[in-house]
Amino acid sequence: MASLTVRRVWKEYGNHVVLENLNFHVEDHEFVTIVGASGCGKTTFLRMLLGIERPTRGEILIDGKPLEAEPGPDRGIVFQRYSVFPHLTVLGNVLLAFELERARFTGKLFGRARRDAIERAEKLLAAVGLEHARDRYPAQLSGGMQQRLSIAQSLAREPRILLLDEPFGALDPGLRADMHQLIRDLWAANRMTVFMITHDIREGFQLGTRLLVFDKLRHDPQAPEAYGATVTYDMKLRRNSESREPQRDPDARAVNA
């Protein structure tokens, strides 16, 4: 549904260089996992894709067109901390996305429009396994269920690109395995292009069709903020037809900035 091109992108805050000279192209329906040390600009890059940060230099293109300067319905995001509304039920949290889309000023739908929106919200809840919890409030949900709700919210506008910022970092190993399967299924069913940050290299290999490593190639002890991170390794992964485990592509390569 969406390809993405990053051309000579830099991000600086005054004299602090966060990212430097990012160059790569992502095809439609790739699942890109991003790893790297803390503070190397991974979340900053995701914020640029979302549209709440702008590159200092360079450009980001979606399907060959410049990225919108603000968040839009073509991009959804899921954070590590659950971004749900505690005063709304599970159904109400998902329904709100449809109400704001179709009734921007009042935030409310009525009659047939509301019934249609509820039907769409219920289908999303079924897709993430929350149909039985539609009338509960977020405080009554486990951490894994709240994260499923966050994912359902992000999918409500049918984004072409889904951004995941360490979405499973706070979950225990058993729940993480369930969420891995869920996100794989949703990625396949909705044909989104996915970018996911993770600190778990094994998770990056398990989920991705492509792995990007962010790191600094240049260091100056006298001026630690003078150089930023770039993509130092770009590894394409291919999946074994007899298993769900990815394998390293022999064409995977290191990237020299």
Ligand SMILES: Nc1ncnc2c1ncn2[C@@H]1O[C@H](COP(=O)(O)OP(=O)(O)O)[C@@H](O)[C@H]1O
Given for the second form:
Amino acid sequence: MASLTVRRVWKEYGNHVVLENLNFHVEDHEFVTIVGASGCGKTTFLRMLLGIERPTRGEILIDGKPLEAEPGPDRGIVFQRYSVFPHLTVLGNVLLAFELERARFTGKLFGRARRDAIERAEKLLAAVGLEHARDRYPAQLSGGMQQRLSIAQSLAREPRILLLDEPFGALDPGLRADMHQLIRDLWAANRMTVFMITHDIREGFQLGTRLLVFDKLRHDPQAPEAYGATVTYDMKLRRNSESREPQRDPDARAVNA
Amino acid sequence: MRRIVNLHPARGGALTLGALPFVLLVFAYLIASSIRLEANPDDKLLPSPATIGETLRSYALEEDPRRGEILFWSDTAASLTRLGIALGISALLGLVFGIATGVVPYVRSLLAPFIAAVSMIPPLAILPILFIVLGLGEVAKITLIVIGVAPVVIRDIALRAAELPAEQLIKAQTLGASSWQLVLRVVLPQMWPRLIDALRLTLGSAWLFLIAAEAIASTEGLGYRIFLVRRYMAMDVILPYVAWITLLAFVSDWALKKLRARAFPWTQLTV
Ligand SMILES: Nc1ncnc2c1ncn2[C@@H]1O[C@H](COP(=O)(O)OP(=O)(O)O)[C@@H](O)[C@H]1O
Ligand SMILES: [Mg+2]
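I have the form predicted alone already, so could you send the form predicted in complex with the ligand?
In what comes next, the whole complex appears, and the chain from above leads the way.
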């Protein structure tokens, strides 16, 4: 259950304007895909949603309340790489989420509590098709399996918002189709709002209920860092819908005027 | 003719090649020893294997009449105890301060410059201070080793902890980890194998500091014995002691390596 309001958000590093005047509202349970040129600030936007980066101007609200300024269990993340724990088995990686929740001091569960947690973890592993690999370590998994593990892990705490940063960027096309189905199903089954960055515009169209395009409206060849990217297209996509005509985001036009 | 960089010895061949330098060294010693002993039967510099064997037998099997102990073993036990305690303390300091400086920015600001400075102190230069302040007993010797070894371990662990991908720490926080849980479940388990690596690398200098401390103020220990019998040019004692120290160091290094492979299988897996 989470709607998200991004209100006149800017992000600058010194004189380098990365994002300018982001302004939009995302309803609960939308699946937002974000596309844009490499280096235009997509990851930076996600990092602001995570709370590890702060807007230089403007504000981000979740359900009308300012976003917590550090990562927390209400916002799950799947990075492109490095987001599973190499020292834990597949099962251990998912179990960790429950152990962190329930065992504040020891970080480990024992006895009955542990058996219950294992049962829940196994359900999640089954949902991403990893039940047969439960005792393997991440180094023994393929890239696609590692990403599925990372997704299962992110779902364990039932986040209200799931953030995905090019999660399938490193996978072969064949595998990607499977992953698309998986992520769509998981999104449909869980009441969460998804933000997914992709560099593959087709992926963006196929998966999302809404597509945001990040791009620069103004460009100064003499000073490429003077202007940042903003949302230039904001498309509502309905599955099997008639019209997928791109429409200019009214807010983006306002900036232009 | 294939390039030499592409030629690999077979398994048996590799073993033979590996043994060759050792065999040559022993062989060279035997020849040099016999030449010198032929010229002067009382020569002490390169004693014959028989003399070494006889001395070693009396050191390792017979009680010393004055001390009521078998010297070889009491020396070994004394040295290994000092070394073990010092390495244990260094490992503990390394984990606690290394992880704290590696993952807590405030602790890093507070301690990193201090630890960097302390690690530059030549430990032997402050050995006199240690003896003056802590006396000539065990504490001073163990402290010397700790001062020499711990800063290196701390800095290594701090670097390794800081090298953990930021993604991992962020991910754990999105799973609800507190700072304490982050250390306990994500950082610490990944630092154990690093700690073993760090200890293996500092093993050599730990022995150096141990022998230095024993040479200066001690009543037993491998280093003490070597420096004691040096006065009588007793090469028949010094040589087997040096070989023994080398063997002990080699075996402890090997044991740490095995322990790492066995206890942390995830560090060396591939698909
Ligand atoms: N911590 C930082 N300091 C300075 N510049 C940064 C920082 N993080 C990102 N940037 C810059 O912001 C721009 C956008 O980066 P990023 O969000 O990673 O792009 P992408 O859309 O490819 O994910 C890049 O030009 C990058 O150099
Ligand atoms: Mg990126």
